[in-house]
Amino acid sequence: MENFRMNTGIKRRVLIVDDESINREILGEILKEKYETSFAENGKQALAMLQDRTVHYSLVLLDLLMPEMDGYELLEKLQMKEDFAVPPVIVMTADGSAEVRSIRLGAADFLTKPYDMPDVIKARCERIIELYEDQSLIRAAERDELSGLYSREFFYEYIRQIEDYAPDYRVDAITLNIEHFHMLNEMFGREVGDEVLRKTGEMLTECFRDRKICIGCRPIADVFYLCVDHAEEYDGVFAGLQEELARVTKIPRIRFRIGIYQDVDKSLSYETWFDHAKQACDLIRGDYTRQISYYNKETNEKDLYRERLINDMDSALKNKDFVVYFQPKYSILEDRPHLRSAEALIRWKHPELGMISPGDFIPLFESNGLIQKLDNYVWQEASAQIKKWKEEYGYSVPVSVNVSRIDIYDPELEEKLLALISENSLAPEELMLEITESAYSNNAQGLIETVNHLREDGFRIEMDDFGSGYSSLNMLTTIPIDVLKMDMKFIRNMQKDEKSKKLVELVIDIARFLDVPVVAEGVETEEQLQALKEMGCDIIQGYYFSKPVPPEEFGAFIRKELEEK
């Protein structure tokens, strides 16, 4: 296929070095049709007309045999320039032994004098002029500007070429991430930025120079690729770098994210390489205490897996993935088990990842925050559902819903929960609330303060996971409560252990002093329920009675309380 090319009617201008007057007069008028012309008599004279950087040559006619300055000296000068771009160079004699020593300094091609055959002098100049210029396109397409690195492109291909070459080297990928960088350019202008990513380019060059393989890109702004041969640590190669960049630019707390896919799995392909080292990278995004993340393919699973459970969290709500069920509580105080009230229980009916557990998607979202969003959800639906059952049965099922440590801080909970009770046509106490023993560890103060607005509203308080260890007496004199709920590892291991035995002899205890009803949760077993009846306790809740389930499947047990009344 031939080279599309732009056709900007400028002629491109030749430089034509030769002493000779008559040769530079004929290569002149050869040339004069399609090229503008300028003449040097000499390499020195030549060599100052290159320097003009005003004046842009395509292409240098360069006679050997010169006086001052040859032809050859002129070639080993411009070999060395680096300070401006040096045009290809054919070269003119009619010693035709001369021209290995002429290619091998740099000359793209060759003419022999007489200039008797003007067609093809100008195919050649025009050929060769093509052929700078194409390689100059593939040059700027090939690297980036700015960190000399090469483009993503080209990164890839070169990697694609060391595998072919050297498929038996272990190779790391690394993504270096220059930490908020966009902030750079809005506090130091565009040009600081692009300094810095022009010192970066340069430092990582510098610190790998010395390996087997090393090649880099700058894929997109702020981040680099790296592919270098394995090494089992990184931690002395990257230290100081973000000092060194800093004292460089003058831009203090300049910071890195580097992510490392070490030895990488050859059968994957090269892109999936560089996701693996950009998800190590992000795993520290806003942890200060370290730099260097390494991919492990299981670690890495699970963060995805958290990081999937975050990002659908929002479309389950919308979708209503996530379920309500419900476990029922017996009264255990008379002969007959007496269905009391119910726990609502967050199930997770994910569309392609089946049912999640409990476990995995409530202590993420308790860590990030998003359980608040949950929590409203869990209160809506089972506020919809009491009012159901009632509808449905003529009987109220009263339902205890969790209220986590950041719904206690928000200052529209008490109106949330009376929006509820008013759109359900519910009374308070039918909506119970649970907090959580620790929850009155962190803020004592603020959080009886909340509590006492919803009693005195009529909500019931319940204290969930009672002794899980964070109690303490003189905590159980101010807090204010209406039920008390042991922690159920008791309940598992009071047949087994004395110790634990005693300790729900005492929580029963402390109950009464209370005055205020105690549920036992996680009872499996007769020989269970026979031991907390003996002791005294109020309410039970487990599996020996149901586990939790959907709310159609709830309305079973409460037609079975109508029938036995």
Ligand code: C2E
Contents of the next structure:
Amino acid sequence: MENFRMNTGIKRRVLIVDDESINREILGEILKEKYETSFAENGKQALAMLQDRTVHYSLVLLDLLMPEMDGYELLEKLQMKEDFAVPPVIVMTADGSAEVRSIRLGAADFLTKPYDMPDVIKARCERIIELYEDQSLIRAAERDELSGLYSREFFYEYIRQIEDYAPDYRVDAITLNIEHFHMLNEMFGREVGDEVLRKTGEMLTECFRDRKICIGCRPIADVFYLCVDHAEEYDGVFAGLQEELARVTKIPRIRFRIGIYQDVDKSLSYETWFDHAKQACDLIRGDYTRQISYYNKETNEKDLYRERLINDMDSALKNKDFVVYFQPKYSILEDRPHLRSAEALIRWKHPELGMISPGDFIPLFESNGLIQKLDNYVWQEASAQIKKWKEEYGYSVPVSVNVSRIDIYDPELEEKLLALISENSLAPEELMLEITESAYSNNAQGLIETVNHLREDGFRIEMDDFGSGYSSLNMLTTIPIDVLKMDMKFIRNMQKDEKSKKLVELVIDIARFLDVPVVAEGVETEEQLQALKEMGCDIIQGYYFSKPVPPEEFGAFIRKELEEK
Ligand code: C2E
Ligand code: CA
Ligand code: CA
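Since the one above is the form predicted on its own, can you give the form predicted in complex with this ligand too?
Below, the chain from earlier opens the complete complex, with every other chain and molecule after it.
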């Protein structure tokens, strides 16, 4: 991955689109010291220039009112383009009311005419370009370099896009697993292992070359997922794959098994499609007579398990089998860490099934809407807990709760949250709201309106799992958020190589641009903490300080904080 941020020698090119030559001249004059400049007199000319692949534009400055093709129309056209990379656009206007419309059309920022503040203009241009490049770098890292397939998040995002585009299309979910992969790794070395994965990715894509839809990812080490258009049978599709793999890797006994969930049920979550395929695949583990196994709904245990969880939810709520745990967040920029806040995380202590991890039931409840009930319960418990701590210690620990996508579309959301804080005599800042980044990526408009209302009420919004989703640049610069929470995967990879470390810096950069504090979660070691501190990361959450604990245990953190004060 090229890192252009380091490459300061290259002048980036800015395209200035304005029908009035005097405006083009002024802007050209302001920018020429720092940038190469190109000019267009209307949208049509600009579009033609942008489509020319031999020139790379880092930014477009766009006037709105122009003859031939105006700024709005150009924005609209650019939104539909997928065949070339569209640079960020800053709209120039004397009319404040044009902002909303241009944001909807994807503008990243605004400049107001007349241009009497050259420094402001230069600074804006610079920051938007930087921000965009940071984001592109983060995205570029979303491919699994080894197999050339997508990462899990992006894979699901692409399926979502296909679904939006062709919801009636029938597709099959396929998973492929390499048998005894860890042994291969041990016997032949990592390099050979990597080669096996690389080849498998390559050959799998090859098998489905003539399908309309074929997207793949490698969610974990030796497992591959594919989403392809539906076929009645797969005899022969993978024929030769095994022999070929044995030949190129020179490992004669290499073997893989394949699970297929055909004609997926679109009402299930994407994760569930591949869970089904995986369950089918697991059925033939160690069975050397079969290589392909088809998912069969009737005989599926995991389905029954899910069914059970769904059925048990109501009584679990009644019996208080759901317990809210709290994980502390510490600010680390001072000499010693300070307890800053906490995150509320749900646990299910099932009387018969034992402790169930949220990973098992949250996605399930998210896929069928039940999450709303559960979240409301967690918010209630968390609010009551903040109040309790205040009474017990005279100390306020703000708690953030998770807000699922579906919650945001609850017309009573605002009312419910306001009622909660008033019942518990809390200030809205004490109950913070974490919304995952991916929630921002579709139907952003509705979400933004809701979030705006909540912020007007005084609630503070944290964007959770930042870097895993798909929010566009214009959304980032225009959505109201108060805290950025970096996705855990950045921390996990941080010490692996320089590149991954760079990504963490980019995220921190973006937070700075947005002028909000950044939280790193999943921090487990002193080393990670020090590295993050050096990079200017504000807040840390992770096992380094503590796992999520029940409220009684959390009291110890408050006492310690008070002692050290
Ligand atoms: P999340 O919101 O990203 O929460 C962070 C997860 O990371 C938690 O897992 C937490 O226990 C874990 N974690 C924290 N520090 C570390 C660390 O240092 N190392 C490692 N390996 N993990 C760490 P948990 O509690 O299992 O929750 C998983 C996910 O389930 C959450 O991810 C969230 O998306 C969802 N979830 C949990 N509780 C709720 C809830 O009340 N409502 C909703 N809607 N979702 C929830
Ligand atoms: Ca969270
Ligand atoms: Ca998170």
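Just so it is clear, the model here is predicted, and its values are computed rather than measured. Numbering follows the first chain given and starts at 1. C-alpha atoms forming the largest set that superposes within 1.5 Å between two forms make up the rigid core.
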| Is residue 336 one of the residues whose Cα moves 2 Å or more between these two forms, with the core superposed? | no
| message | When the rigid core is used for the superposition, does residue 553 move between these two forms (threshold: C-alpha shift of 2 Å or more)? | response | no
| When the two forms are laid on each other by their rigid core, does residue 398 show a Cα shift of 2 Å or more between these two forms? | no
